[in-house]
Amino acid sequence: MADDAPQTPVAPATVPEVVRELTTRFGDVAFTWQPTLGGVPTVWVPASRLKEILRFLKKEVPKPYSMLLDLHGVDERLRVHREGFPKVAGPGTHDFTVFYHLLSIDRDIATHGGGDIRIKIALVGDTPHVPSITGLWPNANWYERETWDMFGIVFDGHPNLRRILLPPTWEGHALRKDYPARATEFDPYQLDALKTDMEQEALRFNPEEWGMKRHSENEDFMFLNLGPNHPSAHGAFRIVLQLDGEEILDCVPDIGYHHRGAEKMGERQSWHTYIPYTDRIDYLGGVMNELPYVMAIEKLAGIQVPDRVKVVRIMMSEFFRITSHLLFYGTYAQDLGMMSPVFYMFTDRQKAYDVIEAVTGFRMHPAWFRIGGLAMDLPKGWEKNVRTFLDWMKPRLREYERAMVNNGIIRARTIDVAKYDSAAAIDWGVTGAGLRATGVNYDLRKARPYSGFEQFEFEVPLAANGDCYDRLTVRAEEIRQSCRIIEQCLNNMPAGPYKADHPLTCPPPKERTLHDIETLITHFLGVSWGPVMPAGETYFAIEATKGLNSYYCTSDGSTMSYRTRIRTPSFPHLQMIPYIIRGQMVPDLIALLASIDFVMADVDR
């Protein structure tokens, strides 16, 4: 049951211009805007008006809202805090929320941050029913699922509704508030050869299930199953193609295998500690994974960094770029059968590990982004270590763009392989290289500028083609303007503290510990339970890696989340993959994997 109840109009002078627009053009339908801490401007519509909004919004609207970034759900049962909701008719409470939220990326660019819109629907009933909007986007497909996964929210008219990050044989919705968060909740699991021989046949891949053929008039097709170990699969990742000979008529991407809770540790994690966690999502982006993370809860706590801050997020996430660039340049290389670049990408990517351990104090995790800051100042000798590693990197670019950009044999197998357009990419969900390659001119860093990005000079590199060897080409480029973002944070940095001067900033600077009997009971209290956010909503959105990494939290007023909600850029990516690959050799599938970047914890968190 949905909420169709009837709502005061909102006041058009009053609210963004999404907003107005809405309710000019559905003056009969009664919408109820919730503003949130984030700045999303957030709707909420009744259920049965659903796919007529979404579809004006997609379709219709000047300069319409083309991406659906993200779809999931909220378990509203135990919230206290509703303020801006809407009233729900009938009997029961408003028990779930599913929201929808979309991107115009003209508005984005013309307004530095207006291109974004959040639909919400009210839900009653421990089995809530909504439309399925697949006809509309179809990367609604894997969102939706996801959603009925974790939630139970039924999907009317979605093509396959399964779980997706989950066994088949899972029983229960695991976001939702009554299932437990702890393993010792629950009771010493145990896998005898029953059940084992019961998951495994779970697994077995059913061709009928999928709308495939297993033959036609005249030959059968063959099913290879590729992963979930397979090196050539990046991770625990499988991929079950129909083929015809070495054509892929079809495929069918199978993700979950790395699949760790990681939404559902936000809800017993303090607002501090959760941080860890977010290193792991996508675990080749460090740092980058906790800035979006910080600046969410930063808007919610009304937190101001200074300037010192800024300047040294912006630095150590271009070093995590690069970073992780170089495993892309390595790997891609590998998988289209060359040995020697993984080796020596391999040693500068420890070059620049070298540099982040002298800052942070540790490699791959550092965990060293804070609510309100940093965990400590940069060292004394920073400046030579990045300096160090400026002056061996940028020269060492001329020699991979001679063995991978400029080779004849890479070209050959990745020009033309795999090609997708910007129509298509945005209608996906694709961002960051996989977006540019297609030539759409669109990075946070320049299109929503944060963390004072405004204030640096780069360029967004950009391709035309959208294959395999635009990718490839694109991320080359980026390497190079991150080593000028960084030098030009070498060159620049400002003087000042790591930390802001703010009750909420945790932990509270350390040196202030031992002024007052008040310093000493605020750190205190901000080590052991960690600060009380206020009630509200927040999101925060960034150019991670792999494309747009976003964060969008909900506080009831707690030291914890109410829901944490981790929108990843590879997700959309590998739901892509058999739009892009079909018609195509197996050979090109690997070339393709290669060239999308992903990583499976950003995909199954």
Given for the second form:
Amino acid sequence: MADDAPQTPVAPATVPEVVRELTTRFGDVAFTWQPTLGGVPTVWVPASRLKEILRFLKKEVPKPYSMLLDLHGVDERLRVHREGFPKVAGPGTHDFTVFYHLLSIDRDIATHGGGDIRIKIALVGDTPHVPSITGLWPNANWYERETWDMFGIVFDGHPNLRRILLPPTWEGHALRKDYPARATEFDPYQLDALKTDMEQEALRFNPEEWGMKRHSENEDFMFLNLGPNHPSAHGAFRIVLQLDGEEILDCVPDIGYHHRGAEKMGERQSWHTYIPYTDRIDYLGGVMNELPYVMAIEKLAGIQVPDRVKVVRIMMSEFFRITSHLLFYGTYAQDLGMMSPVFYMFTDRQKAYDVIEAVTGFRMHPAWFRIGGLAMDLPKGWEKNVRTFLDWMKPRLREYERAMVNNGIIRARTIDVAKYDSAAAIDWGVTGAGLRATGVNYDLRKARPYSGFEQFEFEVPLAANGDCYDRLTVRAEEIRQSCRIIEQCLNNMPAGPYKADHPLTCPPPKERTLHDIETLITHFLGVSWGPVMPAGETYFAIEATKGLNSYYCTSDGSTMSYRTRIRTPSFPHLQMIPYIIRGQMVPDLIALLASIDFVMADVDR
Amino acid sequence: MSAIAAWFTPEVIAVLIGMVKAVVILLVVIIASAWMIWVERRLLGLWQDRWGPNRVWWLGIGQVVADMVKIFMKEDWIPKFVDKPVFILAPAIAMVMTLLAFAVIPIAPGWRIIDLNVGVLFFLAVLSLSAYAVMLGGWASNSKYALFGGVRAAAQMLSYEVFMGLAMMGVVIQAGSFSFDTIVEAQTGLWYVVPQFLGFILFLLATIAATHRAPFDIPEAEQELTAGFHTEYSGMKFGMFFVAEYISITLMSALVVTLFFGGWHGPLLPPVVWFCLKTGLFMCFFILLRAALARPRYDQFMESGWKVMLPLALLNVLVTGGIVVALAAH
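What about the form predicted in complex with its partner chain, after the form predicted on its own?
Expanding to the full complex; the earlier chain stays at the top.
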């Protein structure tokens, strides 16, 4: 169990370069360097110097950390293992933490994964205050709102600190440790007519709250609710548009309608039983969602998975990249008024799901990866199914390009529409195809190859213009590259076990359980409680269907996660909408929404 | 008896026959248009690798009847916030105006409701009126999406009507008449699609816009405006807009055939069969367009209407007129 594993977090002998740079520049600041298992250099800084230090990292260091990848909080009040925590000044205790995860794309590409840094600040008291960094990164806005929403941490200087995922009428801060996770711990929920009216009234858009004017000198503006139910909103997503005719002057995306408390659930599901929840984060991503989670936990447990597991994981994940991209491809055409393609692409998805079903037993949400391996081995004859799919898919892709991507109306609707450049994309935290469409060659499968991606030959499709059309062509080509990867998996599938031989593998390998008592006990605990993970912080990021998806899990040495932070790509992508679409027309917004390729579950979690 | 017989002077009999013809033509048009819904769904199914409605009767041909029964049974709900009289009037205008335009279409020799010597102008006038249906429906709904649909419809109408009328003028100049009968007669030897090919293309584009069909379904634009001008409509009022759209497709196909494809002219088969065949072909073409193309943004549509189609239509009128005058001078 925990004490078997060699994972007491130890500071590596070599200090990361960025920590050296920080100490050189801020010699007077008391940094605390926290060792973690995730491979992310983690540095505690005093809240008073936060903005200065972040500005230094964003603007002054060589190969700067220009992207704010993640920002959130942790309620530390019940945390037992506090190794590497700084001493807080004054009489209070260290109650909350806010962390800032920065990414340097240049460093990441140069050192295969050395581009992360996590800055943490320790906070004291029930309603701590933190300086807002919205002036430094525009995408800090929503992250800070969410942190306030979930933890009640106040960000001083935030332009509009209000709830984002939970309704405006909500009471309490849901990710606090004293906030119950189960419905049975509350009074029964009742929605009477009065409450319905009140809730609806609370959702009424009030332009003044967002610093918008209701009219200019000569005309009144129209405020149009696009969503939460709208054919092109791709889920329960609402954007309030400030319109002059059909020109969008400004807009306010409103999210949270799909929020299901996935991160809170992580704190009360065992490490093992949380896997099915991850499937439903990006609900088109299937097993691809499980990958960053199980790999983060494997880092925590110190599990090395066999080669066969790695390759099967890649193969199944790429299948889901194809199905997700095909849905994007079809609905993209649909949103531009082209009726037929979506039917063809659903046929293709059906063929892919046939293979997925034959392998995993499920279609959309297989919950098939396990900590330390897979649920089962590949079935007999899987090669034939995979081969049939590949033979089917490739000619279809050529056809789609001729009929759809090269279509004159599609081009007229998308070229130079909803454009942004690389600098803006990085500033707003855009990852995935949306970033590569601006010409940034950043794909985690190449930049920091995981699960054996370094063994594969494939290209990272790029475009230069950063408009809706480029986001289409990049993803269209990614489908072809995924087919290539799957083909390589098919031709080079290693033999061997589908589960790691490690006590924390879950469910544990059963072969030796009845032969010696140690294995029997381990097996019994692993199956009844679920595995007990060693204390520590772990992190894993992958190139998911929609961009960079990562899990940052904190273990306090128990059967459940102490804090599960899921960084999803769609969240910052939606935040960027007003920046991109101002001055364009309603149909352009529809094209933009189609080209972002988001699902609301991936935004709201 | 003889007193009653005396009532039936030849004039009265002619009127009665005319009325019967009108009723027959209108009924056939409405039924054909309604069945086109089934044809469309089956054809789209064929092109999109799926079945389409295939359960009710033979090949699913009874689907339309089932749908009609359903839509008649549905609650015809009028939202509280609408401008009620106009809201009710709008779908009626849509139906009536498209049907009215059929009055001047010659279906076969002697088979038409009326031969106006200003048939083409009558058609254009009625078509303009039918655009009011969409605008009024959008306006009276008092809802933002419907309003957008109405405004877009008005903008679209302004853009296509001008070059639509001009595109027809080439044919009018060649035939030397505004009467559809004369135009069809004049195509005995050569269909106007050959000498008036540019006019045909322009007119065809305009007809798609006039029917508000994909790719020019800009006032409805499901993905942008949910349902555009008919967002607030339900029950039979929605049904009337819906059927009016299909009648309008039938009308426009009939018109393309009349103006450019020799109307009822054709070898061997009876004229009415030729007319129906050609019209049916164009109706299928409308469906094919819907299956194949994406929707341009409405400013792009307007831009091409004013900057490309209109000059081309003017050029067509100029060249046709010049050639006709030059030939007459010889």
